[in-house]
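The chain below stands alone and is given as structure tokens, in the form predicted on its own.
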Amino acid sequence: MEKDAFELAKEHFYRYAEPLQLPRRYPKCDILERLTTPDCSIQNRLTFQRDDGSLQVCQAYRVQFNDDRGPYKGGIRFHPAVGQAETKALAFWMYLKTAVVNIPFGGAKGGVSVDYPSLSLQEKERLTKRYAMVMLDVIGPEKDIPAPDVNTGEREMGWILDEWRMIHGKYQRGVVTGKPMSMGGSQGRREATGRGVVYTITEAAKDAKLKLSGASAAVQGFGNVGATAARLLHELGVRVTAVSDVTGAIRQPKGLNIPEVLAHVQAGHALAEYPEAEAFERDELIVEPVDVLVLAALENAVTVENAPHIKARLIAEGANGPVHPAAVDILNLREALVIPDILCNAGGATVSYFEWVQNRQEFYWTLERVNEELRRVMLDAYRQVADLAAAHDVTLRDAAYRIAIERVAEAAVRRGVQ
């Protein structure tokens, strides 16, 4: 029987915790079940009105895994698929992907399940409205802090705060991160996952003496991530042959015109649709001959099937776990540099930190200083990963997850074992 997200989840932690010995360095406070197990579990019935006075009834869920080294941090999707078992594995990656680039969050995650792109624009504000109700008690700028994940976004977040803000007759602007700059958020926060993609794809280039500037890349989901991935890569001299979204896959060895790919999407026609390249299947792309590969769709992309024919020299994990946990002794054995995804898309987190530190202090920072404290953000936490796995002879993965779970760990401990 097919394990879910979150068993998988668990047995990524196990392996890479082993190394660290745990139990014996924290006798008798059964620390792995402790890092294991969500501190909250919240599943709740949404029920919210469609258009024609219909009532629809959705699961709506919220996760507080862990809070050891600050508040609960984590965004809300609105996807078919979005179960507990789910939401539990995002949770628990967002824990440990706070801690690898080290800001003072803890991780959650949340969301309903519905399909979300076919509600009206009314019909989807009352949900999202509904949603922030349902979870009052839940969310909080000192607690837990959501944030944009699928199909939600600074027009989401910007309800969930007017939300938030009549119920309790104030502003409270760090109750969500990703707002709309009119609200509160922050400069660069759209484009920080991508970016933060892109920052560490450059460090680990140089590590692999790959040359980016001609270099050839693909680029799996073209939607706020990968597309932002897609269009830094072409201006620092990436030849991005191939992209693809929900739709299809477009490629052309020369190199797309990626600015241009953008505008015919963002034009409302389908990717595969561009003129300019030839169309193929999507699920072909992740085994294109190309020296970066950007993993930026859903979950176990990865499979034990496409992995062994997969080509790229540098693999960059812009989803949560786009590689199943089968799948990731094959990459080892290939020899590919991954760069793993609790490090290369912690970029969106981060600048969330950002924006809540602006909105407590109520000043905020330009553009330029938002990308240069993400940069360095995300560079030194590369080079720490990249410092311990040459000094233990491991892979990027293990050694992202020795950081995070010694951080996790050790505030745990402090803390007291309560």
Ligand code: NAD
Contents of the next structure:
Amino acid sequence: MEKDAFELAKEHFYRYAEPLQLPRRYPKCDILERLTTPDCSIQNRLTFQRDDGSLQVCQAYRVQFNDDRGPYKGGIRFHPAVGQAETKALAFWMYLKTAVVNIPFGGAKGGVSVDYPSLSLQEKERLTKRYAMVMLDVIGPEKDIPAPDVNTGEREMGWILDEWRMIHGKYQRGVVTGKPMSMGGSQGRREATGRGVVYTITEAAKDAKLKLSGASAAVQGFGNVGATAARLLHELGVRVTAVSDVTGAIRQPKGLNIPEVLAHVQAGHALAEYPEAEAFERDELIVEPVDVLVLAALENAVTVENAPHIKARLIAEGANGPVHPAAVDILNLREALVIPDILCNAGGATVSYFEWVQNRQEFYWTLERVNEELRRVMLDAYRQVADLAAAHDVTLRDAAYRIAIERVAEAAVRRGVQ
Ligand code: NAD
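Give me the form predicted in complex with this ligand now, not the form predicted on its own.
Up next: the whole complex, starting with the chain shown before.
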């Protein structure tokens, strides 16, 4: 039987943890079991009302994986593929991600298995508030702080904050991050993940001796992360020659006019109908002949089948888990420089942290300050990872995992006996 997402994630963890010799360094702590077992894994029935008065039942999840370094933190995903194993894997990566960029949070993830885009606006609000109700005592500003993920954004965070506030009877903005500015959101949060992806690409390109101005790029996924990354790369003078979303892909070897493509999609048109480009098969984007490949859709986009045909020299994992674990070694053999997800897409978690700090102080930063602090955190983290990778002649993924695991293990052991 095929292993599920969480089993695969654990297998990789063991592989990257092995050189750290944790059981020898921390004897009698059962440390590896401790770091690979979620603290709490919730699955609830969630019932919400459709517009025609009927009720729909779906499953709601929240996995709180580890809070050794600070309160649980992690996004909420509304997608039909959401399930227990996937949510555990995402929560697992989340605590490693907060550790790589060294922000004082742990890791969690949540979601509902539902075809969210097909719901009406009113149904979306009822479903989201129901989720907040079901998870009412699980989340909180010093406990577990949700944020947006696939198919959720500012609007959903605003609804969750409202529900939490109505029931708890107090306005604590830090209960969610990624909320609207009018409710205490941070400048720059919406773009933070894509911006962080591009900061890491800029640094990695120097290591790969790739001049970004004039280089070519393909971007898989044209949502929050992908569209922001595509736009910022375009602004840096990178020729973004291909982009895709769930509906299709387009290419233009001269380079797409990304602001125009964005306006086209935002006006409600299908990506593939953009007139100044050639439409092509969505899943072929992965093997486009480009210098930089940004993966910003969903898990397992790169497989053992397509990995040998990837031409990009630099691969940025904007999505979580976009390379199937079985394909990781194939990419390593191809000597592509891969910026791993737990580092590459940590910009969202980082600005979520800034938002939470601002909420606690009720003192709000300028966009320039947010972006400058984000840049500092991402570049520091990238440099630490790249230096460790160079010193031990390992991949950026190995190095990022080692740094994260080391930090969490240290905090876990320092807590003493529980
Ligand atoms: P989103 O819903 O805004 O966008 C997802 C995009 O992927 C959409 O354009 C969708 O059409 C496209 N897509 C889906 N399946 C596809 C396929 N098979 N081929 C091509 N495109 C496809 O979601 P997002 O927030 O941009 O998240 C994207 C990824 O980044 C997810 O893995 C998410 O977990 C991760 N991530 C997001 C954030 C954040 O702050 N939003 C932070 C860290 C990681």
